[in-house]
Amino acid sequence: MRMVDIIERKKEGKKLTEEEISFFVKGIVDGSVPDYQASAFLMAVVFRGMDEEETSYLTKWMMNSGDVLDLSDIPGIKLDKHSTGGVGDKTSLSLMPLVASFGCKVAKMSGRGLGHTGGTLDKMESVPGTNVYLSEEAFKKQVRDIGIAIAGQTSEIDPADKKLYALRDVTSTVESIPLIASSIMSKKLASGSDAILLDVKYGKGAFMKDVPSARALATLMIKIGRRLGKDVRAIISGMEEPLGKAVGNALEVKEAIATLRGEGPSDFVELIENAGAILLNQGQVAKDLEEGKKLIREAINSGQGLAKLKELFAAEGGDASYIDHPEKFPTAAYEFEIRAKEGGFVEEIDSLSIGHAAMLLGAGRSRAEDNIDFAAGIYLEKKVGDEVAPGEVLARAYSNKEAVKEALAEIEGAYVIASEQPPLLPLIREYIEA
């Protein structure tokens, strides 16, 4: 079998086999095939597509290219949950805290930020001592013993995903779904657990565009994992304008616990209503949706989330003090108020300007190597929807830099005055259970 003939053969639009699959992602792993190869082969992918069981086979292979973490010694369904990305998606550390609070196992690998969107690790990471990196042993005793880990994921999960996704990212190959379907599920399933909530976001600030898109996404990722075993379901939510109103690492863990503490912004707790309402259902807690809304409702009343919020820093050495403080979080040098020009309604706040912004004050990455500031970031004082008075403030920015005006231009253009009150729109659009 010849590299050659595979891309020959996906590049007329021809069906691939597992075997040639498999060729390719082993290939990709032990350096037999070059990155001119595969670059390639991802580029005619891309032109030519992938049917739902080529890209079931590259998420296998994918999957198996490293560890597969084995949880089946936890007692219990284990539970995780991924978001596509998105600017203010601090949505992990209200959630799942709230759904291991019932005494559902929850086994979550997380990533970094890069560009506009934010990263898991990187908000748990501002909370002092916090390691986000266990081993794979220490990963299962945590989930086993308090029912929680959120973490990084190790070198040995998914080596064929890591190396993809970097050609990827070079070659202008990123927008495909069977490319990001199968990237994002054989992550996932390597992961080890058998209930996996898709949260697929679709709008400006998000990798799907609209909501079809959106839907195509989440639609082939459920059919992968219920091909390999797992209960995978999937809701279809909006990334239009930011989710709650923090967007920066400290910032956005504040708002985390204000969440918790039943003080969260109302997009952000339809978001964690529902989202929690389907993981107790899947971790066979809520016999349905509703029933799993009210348990949610309840487990933000009582505290229990925020218990073990306080409980998840404590156990990966992080400073829980600031769970209960959160005024202890580090704050920057210099704020920055940008205010209205005109009356009227909030119209649109554009995400991706949003995020960009964000990190151009210093709480994300161009590249990933770069070091972020947990201290800046943006508060939206105004949302979609929002009466404004001229000179109102819409929104304040945060940062140790002093010359911030690139930034502060993108969060004043991202706002759009308009002279009536949009209709809005449903955060949630879709729920696909199968």
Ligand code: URA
Contents of the next structure:
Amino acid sequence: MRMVDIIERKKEGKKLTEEEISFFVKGIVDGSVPDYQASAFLMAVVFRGMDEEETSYLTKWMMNSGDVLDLSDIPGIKLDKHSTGGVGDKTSLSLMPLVASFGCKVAKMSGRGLGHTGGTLDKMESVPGTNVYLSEEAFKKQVRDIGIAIAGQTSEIDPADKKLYALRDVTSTVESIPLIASSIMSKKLASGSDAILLDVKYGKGAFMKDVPSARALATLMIKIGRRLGKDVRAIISGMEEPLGKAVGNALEVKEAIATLRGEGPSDFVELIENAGAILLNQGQVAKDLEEGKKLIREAINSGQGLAKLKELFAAEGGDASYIDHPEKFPTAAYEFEIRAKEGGFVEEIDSLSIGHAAMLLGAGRSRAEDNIDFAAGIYLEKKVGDEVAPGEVLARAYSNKEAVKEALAEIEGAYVIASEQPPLLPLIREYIEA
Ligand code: URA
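Having seen the form predicted on its own, I'd like the form predicted in complex with the named molecule now, please.
Below: every chain and molecule of the assembly, starting with the one above.
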């Protein structure tokens, strides 16, 4: 078999066999397929696509390119959740402790932020002492002992995705539904859980720009998971504006804590209640979504979710006193106010611009090796639908850098003010079960 023939066949829009796909994946990992051929192949997939069967084979071979975690010796249903990413998405930090507080087993591998998107691991590290790199044994022990672990993926998991994702990033081949689906699902399936909830984002700040393409991605990922016997479900939720009000690492952890205290912003609470209800149903704690939502609300009111978040940080070496005393998180040296030039209603807040501005303030990385300033970020005082008076504060920016003119201009430009209140769409547009 020759890689050039496989590229040629995909270029002509032909369907590839499992043997051809496994030849490509193995070649990526052992180096026998050079980057220029891998890149040409990826571009052919971007233009010609792959059907469900080809994508399933690609996922299967990527998943098996490294270690596949076996969690079967941990009693109970092991749950995982994945968001396709966005701005202000601190969901895992509020949601997973709530779910674990009912005795469900949460085994979650997370990632870091890059570009305009944030990553759970960076957010967690804003609590001093937190070590997100657990060995496989430590990860499993923690899931068994306290019911929850959120950790970085070890280098042994899905090396094919690491290689392919890095290539896609620099060859403009990220935005392809079969490539995104196989990338996400191969990692999720390699981390060993039984049930997975996918939060597929759509909108300006997301990979999928509209609901139909988010639905296509979600449906494909569900089918791939089901072929391998997993209970995979999905919600499609908006990333037209940032999620919640806080964007930036420590600011987002503080918002996650506030949410577990019953003081969360309404869009974020809506997401937590709905996603939590689905996960409790997948974990066989709630018989349906109504009961699930009720349980999640109770767990917020009783503080049991907050107690579990403290346990999670303590288990991973973090100073859990920060959870009781969020005022301990470092604050930035400079605070800037972005004020409305005119009155009206907030019609739009471009998440991509807010994410990019947060990165410029120091909250994110433009290159993988960049350092993060945990205190930097943006707090959105006004969200879509809110009324504003001329001169009122729309948002606050925090940074340890004084010269942040470009970031401030970007935040200002992200807000669109209209004379009439815009129609408000529900945050969660769809729930896809099968
Ligand atoms: N997240 C992933 O893990 N992979 C993609 O391809 C896109 C988003």
